[in-house]
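We begin with a single chain expressed as structure tokens, specifically the form predicted alone.
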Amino acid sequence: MPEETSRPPDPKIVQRVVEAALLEDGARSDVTTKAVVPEGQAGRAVIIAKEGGVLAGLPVAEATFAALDATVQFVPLVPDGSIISRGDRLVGIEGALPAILSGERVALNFLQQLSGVATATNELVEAVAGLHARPDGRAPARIIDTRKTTPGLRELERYAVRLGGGQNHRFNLSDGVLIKDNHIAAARDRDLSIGQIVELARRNVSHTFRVEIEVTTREEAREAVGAGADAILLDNMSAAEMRLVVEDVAGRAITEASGGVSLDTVREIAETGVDLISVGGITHSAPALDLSMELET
């Protein structure tokens, strides 16, 4: 696997999101455990798939035992961003009872999600294999997220996303220039053409930033790679558009299909020739991968 593809989440972040999670669930408080199962009881537990998909984020399911219990052993038998089956053991648990049932829904609610986006940006990435480089020599089209994560969970979803097979977009805000619809729509209430907004955007940003503009028409397209635009949004296009667009800029920037993207559509959108197709629905819409925690008595 691809060094960038497997890199973690950053484990500050993991660690924040986890504790906010085990507060939230009153792990640390947990009646139900506490009442029946005495303090210093051991026992093993293991992870299975109820269907099969892409596993991801076992680094935040470990992390969930350990600040309930360091001596907990968390011993994964399959890495993250492998293809499950239903059945599949994916994860042995061994240690302080305790902390393992108290532990056992957050570590599975942070799993459930992150497999569930790895699947989907998976079924969206294999929808597309099998297409060659286009005619210049550029690869074919890039599966990407967006800033359409759940709130706090960003960095855990976007590793899901990379497990899938996709790429990254920005992180934030600050990360680079992407005017949208909105700012589009503000700066027209000034008379600003797309060409004009997109060289007013230049001016007052560093040289180091590239400028992405959203477009709706192949005039638009036009005037803002006319500009400079580094890269430019398709929003909502319909595939014969963008297959002209993509004809127009000739490579001279990075064009991004987005909005109407599903697995009917995906690859009559990466058959247009586009740089980048950006799904929402990967991180927003994802449903969880069906897992379940069982003791081994």
Second form
There are 6 protein chains.
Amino acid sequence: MPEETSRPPDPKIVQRVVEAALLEDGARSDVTTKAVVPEGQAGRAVIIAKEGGVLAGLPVAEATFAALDATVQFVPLVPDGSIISRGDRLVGIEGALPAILSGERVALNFLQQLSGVATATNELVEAVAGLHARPDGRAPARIIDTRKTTPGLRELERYAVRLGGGQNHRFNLSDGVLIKDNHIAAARDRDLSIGQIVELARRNVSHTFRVEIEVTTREEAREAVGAGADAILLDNMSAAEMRLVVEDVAGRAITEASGGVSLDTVREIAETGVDLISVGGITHSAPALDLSMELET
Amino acid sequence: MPEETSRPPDPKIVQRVVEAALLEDGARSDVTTKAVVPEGQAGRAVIIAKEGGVLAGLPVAEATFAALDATVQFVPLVPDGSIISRGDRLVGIEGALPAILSGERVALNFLQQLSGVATATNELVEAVAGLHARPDGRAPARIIDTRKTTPGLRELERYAVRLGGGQNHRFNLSDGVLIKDNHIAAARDRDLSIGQIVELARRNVSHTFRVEIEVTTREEAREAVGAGADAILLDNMSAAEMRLVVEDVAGRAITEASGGVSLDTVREIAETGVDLISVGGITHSAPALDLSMELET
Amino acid sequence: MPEETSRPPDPKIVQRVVEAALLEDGARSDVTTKAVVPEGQAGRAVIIAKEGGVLAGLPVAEATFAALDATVQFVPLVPDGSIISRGDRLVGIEGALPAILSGERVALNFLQQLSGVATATNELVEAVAGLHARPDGRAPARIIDTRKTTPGLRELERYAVRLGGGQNHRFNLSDGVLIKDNHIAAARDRDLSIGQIVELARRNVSHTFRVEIEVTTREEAREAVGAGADAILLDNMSAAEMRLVVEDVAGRAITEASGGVSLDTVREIAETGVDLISVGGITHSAPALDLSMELET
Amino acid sequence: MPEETSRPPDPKIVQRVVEAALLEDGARSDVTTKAVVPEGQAGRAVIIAKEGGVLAGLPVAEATFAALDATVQFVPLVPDGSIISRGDRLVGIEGALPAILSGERVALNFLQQLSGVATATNELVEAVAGLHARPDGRAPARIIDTRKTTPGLRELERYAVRLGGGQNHRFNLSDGVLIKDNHIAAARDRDLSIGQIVELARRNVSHTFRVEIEVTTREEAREAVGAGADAILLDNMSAAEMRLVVEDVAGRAITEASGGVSLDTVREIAETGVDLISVGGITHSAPALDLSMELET
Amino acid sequence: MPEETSRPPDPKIVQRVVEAALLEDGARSDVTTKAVVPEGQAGRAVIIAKEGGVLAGLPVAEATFAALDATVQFVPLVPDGSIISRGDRLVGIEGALPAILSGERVALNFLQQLSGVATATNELVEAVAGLHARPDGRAPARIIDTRKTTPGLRELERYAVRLGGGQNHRFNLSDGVLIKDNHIAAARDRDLSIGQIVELARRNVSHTFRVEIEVTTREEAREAVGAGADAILLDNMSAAEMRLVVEDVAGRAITEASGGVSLDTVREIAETGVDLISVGGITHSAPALDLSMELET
Amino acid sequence: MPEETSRPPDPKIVQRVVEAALLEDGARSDVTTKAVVPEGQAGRAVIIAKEGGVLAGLPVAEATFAALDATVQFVPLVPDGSIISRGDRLVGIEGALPAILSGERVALNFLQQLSGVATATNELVEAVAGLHARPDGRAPARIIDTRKTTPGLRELERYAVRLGGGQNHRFNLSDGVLIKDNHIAAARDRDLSIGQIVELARRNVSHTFRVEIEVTTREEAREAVGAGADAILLDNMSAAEMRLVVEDVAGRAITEASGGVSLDTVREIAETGVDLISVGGITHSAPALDLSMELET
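Next block: the form predicted together with another copy of the chain, after the form predicted alone:
To see the whole picture, the full complex is given below, headed by that same chain.
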């Protein structure tokens, strides 16, 4: 049974984001190209890797050129999600040169940012690879994203996370329940306990949602699970403490580790037996992957 | 005479970007907050620096909460562009808790990304600080941005660049003429020389534009300036070669260095006498600055 | 601890829907009012119930007049969600007559439709009132809505459902997992069993979602719950069969009855012990509640 | 000479309404379908009548699937406007299963609502069928709609009215003049008589409009027609009184009956000789027609 | 009883048009003003007539500055619709200089174009002034506009026509019936006579519309009126022929003269007794009225 | 080397403007055409010149019909930019008659307005034709447009200017620096000299812009050029004074004449040796060129 991890974002969403980026870059009013390249000139270009990583964003780059000129041919030479090395030829592009030149920067901006996200994700995924399944048969910890994404690009960055081997958390505030530290502080002002907060949420949301809550101590974790929390987010706990919580919970709720995750710490965190490790840095701090487009004349 | 470097982005533009981000994050359909925080509950929160850098984005964060609830008070405790240290209290927020909680992530996403850009810019600006004015009285090299920005956020990232002490290149393809390598390749296919390309551009664009062209050798630089180029972009040249070009040009055109700029190399590049040093990395690869919001109860 | 059942829809969403309706009705190009009522004439009107039911939609009606003229006073005489009788005075409106007259029909169209939904919901809620809590202490069955809503008005109709005493199912396809008959048929084509489908869904969606699946027999219900389904939708089962399923499930999953629900059958269905009863008719077939607006001169 | 009663709504308008509905339903972010149906799976479905009535809305349902996937085949098995019976197969759909499943609810919501409107209209049309032409040779009364439509769906509901055999009143406030009770009340405040109001309207609107005014007594009707009203709306008059007004008017103006129209009363009203009978209930209170979609595997 | 001729366009419509114009002119990215005028500088300006005519468009100019900065004071020194002379001071503007400078051109573009329309209209209105009422008591011919308006500005130009003393024809294709030469040619292809075309239209449009048809000969005029046309458009007829048609029609239909209308011919046309004279040139060929804005320092 | 003067506006921009115009004209709700022309009727029409001039706007007219019905054939019989004479057949149109009739007015409105602009431009261009190149080898004065365009139509009107043989100034406030009289007045309030204003602008804008400033005397012109202005706008100077300024400047800056330009004066102005002559009247006061569409049956 296949996992749908690599399903690309919906074409309509891609078109909308691409259109906004082309507008922002004035791509249809490119005074330089209009001044020096005649309307009918055709040509060929290639996108090349200037460093190694995981390629992500081909449908977005393709949509960029297509929005400017529907007749431009965009031919991926490797599939999205490929491990690429410096010097690899990634995409061939052929057709109207004005569209190719006016779309170059926007297409590369998307490809570089998304490949950066996929690459950063993949490094963490690789770092936890090879862990044995846990005694109860459950799979080892998975790397998941957060809502710490670039404003406007979440749909695309989540796709890049999947291409890098990660999985997705809830998409946004409307499609998942996660009671965080500040929600708890607000509720404590009304003298509600962790358990009461969980019950309150349970009663007020659609039955199709799970209820997840952030906990910072072993005691809070016990209280939350006891009150029916479906998942708990272990915030900035030490590996040792996480291990104890995982034992306490004993599979009655999903455990998600968060905070202080890096290439140095991720494997130790995974070994505590948590189900999920969420990492903001794969989206908010991944450096762009260096790519370039070159005309072939 | 004042420089307008820190003029904030137009409020209408900020509102549009913020609205799109709130929509993306489902902030008005925040099932968790609606489930556990009553509509009328009020409270206070503070935004705190988790690491040091340059703060950027206060008007965007303010607009985020204002879009959700116009009565929320947003009180900056330091001005935008401040150098901040870990633990600094940056902003006080007071009012409707549902709006504060539902807007938290979007506001922080903007602040973290823009402060990251301002911080990365500022590191380069500091690295070239203290250079003497050049013999001909012109100011030493300035750090400028590029079009390698995050799709949808260019206006905001350029503001962050200015807060970091950098300056802005053209905004997009519609408001500046820069003939790049691929334009030149396209024109060479039609047997045009560097000089002819410059003349072609000159004739075809409004007289209010300068004409800038990318060159890779001392000879091309000479030909471009001879044909009337107002500015030349020195692409990936060695410092030694740039120095020769600067001498050749002798002030007849603006010189912009590009490619291979890092904290290690930027001062040497500046010392060649170029007017401008453009750096994509300050926008496309700046790590987010770590900030957090905490309720005060 | 309060339930957030009556929280009104977000003002931004209300404004958008209202604006579209005013545009559709040409309210700002009302040739009749412009022809016979001078711009400055002021007056007073009242909205009156022509039949009994549950009132719903005051914030939408208020936003309608406010969109046309921000100075119009809209004063509810009873709160939204009130049980009202024929002849009741519901709202007083005072100010610019052109805005009052041009907005009348749109405001009433919203109020009538939403009050119809609230009224239809309330009849079902009343029909199951007074049932004892179940032996295991869980509350008796709740009436919930479906996605069979009027295109464009879902947010508002769900609010009306809550005012009528009902609760809400998932909002749409993006924020809840419900594997329906046609999904199952599609999966069976690939030789997947009910259990395998549940596992496939579990693996491919965010951990914040529950997995609900439609079942038509006692056997399917057993298989689904055995495979880890969090909820099951009992489609068009007889009350007798539902009762057996509820016993089998024994609280390990949520049970939702669907199909053939009417004022005649709803109490018998509730008595089977199901957790939820979902009814499309409260949104797709509720007759409008008759209301009118009268000028007071 | 053909009547254009069944001309479908403009495709652009249909596309806009459909797009809004798909957005509302999260159809492009259908987590369930994405989780359990692979991107490439194809299949066949059929839409079936669960009860009898008049079918309406095929172009809207077709546009729904086309918006999700342009390659889906949508093959009507009967034309729009057909009288259908329980069990009839109405449409065959073939192609990409994800699009078929994600669009199912939206397509059915439109079809059910519009078929409900067409069916309710048709019942009234049938109830007045067979009346003799009037002595002066004019055709017997026609059933027409009102502005009491579902916000956002007026264009579609008017199409459904035509399919049910009814005709359309003015579309909205901008394209027809109808002076109603509240306009008259506002004008009376300025001491204008019925006749003066008609003259005022006549002078202030484009010559391409007729002027219609609401009247409640025989005397008002006389005054209005005397002052040049082109049409009069008889509001909630008894059949006996309407008959007298029709005689008085003697063809000098169009007569429209309104208020208290039901299947029980409509034929008696038609027999008074009025030209038009307008009914809000065919749009605001028509129950949805029960339809379903089934995969054929 | 007042005529509503000078009612200004709806503020929402004005805002939309103004916003589009500001966007087109890049007014929020005015690089010159940002470069040389500090954000906080305040000042005063005045709009002055450089030639005489009728002033039109004050609400549009006011909305232009308000969109850029809500605190700018815009104080008309004469009302819209005034007859103005070279050198007259028309408006005082005070407040934030950046907004005043960035909005200057857009505000003047609107004022100049609309004042041009009002002025051209007024010249024709004056040319027919003083004609006696006709023997049957009807008022003499009125000058009306057409659909030959500037794309995007119709609402505003119609307002300017009213300020100039003219009246408005139907707004667009959706709110009036006018069967023109090409409709007739299309219908003749189906062997329909003028009378049959009128009847066909009558049967197929809402009863709230009048039916107007274009005629080119006395015979066509007779046939149209005989078939029930409510109005006839006399296309490019000689004054002598128009006079005969007016006699034939004898008040049974409205007569509209069209084609070849100029300052030289308009009075002779009016003297034929037609009800309306429609003129495209007042909107499509009116030269802009010369105005300027000057800072007062 | 070709000049790109006649490159048509981007199709996306054309589509947007056309769509707005069709919406404004209610073209998809054309009650007349729907009433008298059956949906399937096909036919042929031709667009004909009623007077002579320069044709401009074919891509806009084509897009108008295409937006209503993609199958309509639009066949230009002469290219855009042609000199045309009264009676010339300009375009053949064939296909669905409802689309042809409903789009007629919008298409003609665009064609007439743009051809008017092209014609007015061409008259000035012809008036300066044949001047000798200047002693320094530079080409004689070119006619350029201004920002005094019709709100919403600037992109199209600039295209028409090019077709008429003119050239374009900056597009808007965001893509060119032009310090005008009111900027100077604002700066003088802060005691800045002409030279200081030029320097301030130079420091605050991207290096890709030239700096142009308005001057009214020979002294100001000297000061501006001395301070590094790249271009100077000579406002309302006499030809004699312009000649002196041109001599003073001696090619160190571009000279643009503005104000008081007419067919009578333009040649004398050109003979002063200025580089550019900008004229607002070619866009704001050009009368529409008379064209018509006729069905061929």
